[in-house]
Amino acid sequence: MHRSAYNNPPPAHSPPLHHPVPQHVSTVPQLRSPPPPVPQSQQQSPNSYGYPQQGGGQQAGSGYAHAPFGGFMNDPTAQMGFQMGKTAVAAGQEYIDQNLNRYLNVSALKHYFNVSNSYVASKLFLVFFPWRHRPWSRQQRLSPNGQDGYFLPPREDINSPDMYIPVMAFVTYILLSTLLAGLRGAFHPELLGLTATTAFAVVIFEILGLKLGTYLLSISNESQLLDLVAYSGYKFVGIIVTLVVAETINAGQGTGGLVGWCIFLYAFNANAFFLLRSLKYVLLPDTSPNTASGASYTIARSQRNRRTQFLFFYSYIVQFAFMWILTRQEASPTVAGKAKAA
């Protein structure tokens, strides 16, 4: 018996699948926060090129508006903190000004730093070459009321004392002394402090001596202390010139020798002559009753002679001692050893 081959029946064809197609299309709007309102003045104000600003349209188009610093500046707590900090700073500054003015007149001190480049150059030349300068009297100007007078600032009067040159010369002297000691091989760590201490002591002792002399001679002046401090610092100009020139010529021998003494004597005489002429209006006021301030400074002849002697003693004797102390420079170890061997 023969069995016929089994044939698979052909697969049945299923109908194609159709996805449902919506008949009514609806769009869901995107929910976004509205932009902040733009002031009318900002919309109408032109920019730096003359065209109206487009900031509001750009922000509206982007749809997002961020406050600066994340809205921190608009926080009431932050604003209260800023206000308290501002109040504390103002109170601290007022407290410092009130307590500082008890010991130092800041407004008067600013007068001594009112300088210019031309004044500094002319004043340095005057301090070192005072021989032919005329006149030495300070210039005054009447106040708006037309009665009281006041001295012109250093910027407008070369005879007016300043504190810019003395302060800069004082600092330069300290640094220059240590630098020259290092070049000679005589530097040690304590030299900087020792030089600064010596210079401070000389200035303080000089000011105390001047105040004592003005007190004993009954000399009064509105800005006497600040004037004396300023004039006491001009000697550092001659000291600096002496150190530089003597060190350059002597080649490590310090300020000793014939050349060093010649330079020192010239700087000393120039400074003494400058002080003798400049301090005359402080120690020997004008005897004329027709001054700018309308005050009469008539003094007795004997008292005027004592003031003249005090001025001469301070300008020559005292300044010679102080300038000699400040200009002493030791020779380098190599030069000193050669001198001893010879």
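Residue numbers count along the first chain shown, from 1. Between two forms, the rigid core is the largest collection of C-alphas that superpose within 1.5 Å. Quick caveat, the model's predicted, so the values are computed rather than measured. Compared with the form predicted in complex with its partner chain:
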Given for the second form:
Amino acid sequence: MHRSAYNNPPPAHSPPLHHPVPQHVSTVPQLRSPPPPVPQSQQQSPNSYGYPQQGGGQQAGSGYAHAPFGGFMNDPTAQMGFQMGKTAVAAGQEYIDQNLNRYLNVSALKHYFNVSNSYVASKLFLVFFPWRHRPWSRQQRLSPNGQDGYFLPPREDINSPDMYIPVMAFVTYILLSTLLAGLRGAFHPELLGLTATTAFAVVIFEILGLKLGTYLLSISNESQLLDLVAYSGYKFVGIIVTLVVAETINAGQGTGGLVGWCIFLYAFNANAFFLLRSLKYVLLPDTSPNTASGASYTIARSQRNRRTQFLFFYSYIVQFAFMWILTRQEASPTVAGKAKAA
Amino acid sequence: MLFIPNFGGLFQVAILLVNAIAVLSEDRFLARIGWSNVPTDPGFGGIQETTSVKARTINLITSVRTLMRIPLIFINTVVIIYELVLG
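Rather than the form predicted on its own that you just supplied, could I have the structure of the form predicted in complex with its partner chain?
Now the complete complex, all chains and molecules, led by this one.
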């Protein structure tokens, strides 16, 4: 009766790409869900497509799967109802966009996730080995009117902080910590939420402390809050490496011991130096001539010293405390028991 | 892990500290040690120095007191009822 377009069983390769010629227009409306409201192409399609009667759901061959309304869409009131539905969905989408943009700066977030593979690899290497990296300042580019410069995205500037690595490292840390707990037999499902809350609280405390410090020292912070969150998230990379190396070498006896402490101290030093160099441009405003704000106030010598001390305190002491908190793991009870019995 | 961080305890410590800041007496204590928020002297004619650490901490304390007076009443009531009911 009608040409069968497929000679292969269902999980097979691509059927021919031309649209099947409708041989038999169905009068029974096939109840498939309508396609997502595509504004332009929907006008022409609904009346002219019948659907070849295949057995089941093989709509892959028909290219773009237009809904088989058949005789249903010929009704003008149904068409009008469909139009109204489409308008309502568009209006709802716009409402969501407007309100979401008020609470969450989506375009700014997109800037932080604009990364490339080479950036991620070099940044991870930089977090581990920051000692030989030479220029630490973020590059700017002036917008065409020459007034406000904006920072280059992470894809083009290795010194630009991103949110991809911190978010990934955060999630990896939670999963890894829970995995290690499971390997020593102490897993329960609340551990996931507990670890997540703890790590979250650490980040929040750190940002609060940093904000308090910048307020007290009257450091005018031009960079955004997300930059600071990103810088705070880079320590999870070091924490993950510490956990992995220490637990494999210690065979599950926790992150104490010589190896654990050595790798922890190295990761801590690398992270602290990385932060020291990166945050120098954030916390210690330099006297470069092309600051767009034009606020060229003289900073007293003592105040500059205090800011340097604050930066050092934040990079080293605060990070040490938080990294130590996050790398604490218990010793495995079974391994310790076996070692004691042997 | 972290041996179950006590977030309830953390909350209690925070509330205690904020209460401590709020009950400091302005004229009996803060003025005595020179930490009160002096308004600008009109005869001075100059800029009030607000950039030192001490001035900013005084400013912070004053603003915390002003802002948290009323919410603290509610939070303290809630905590009191919680402690009475649940021991």
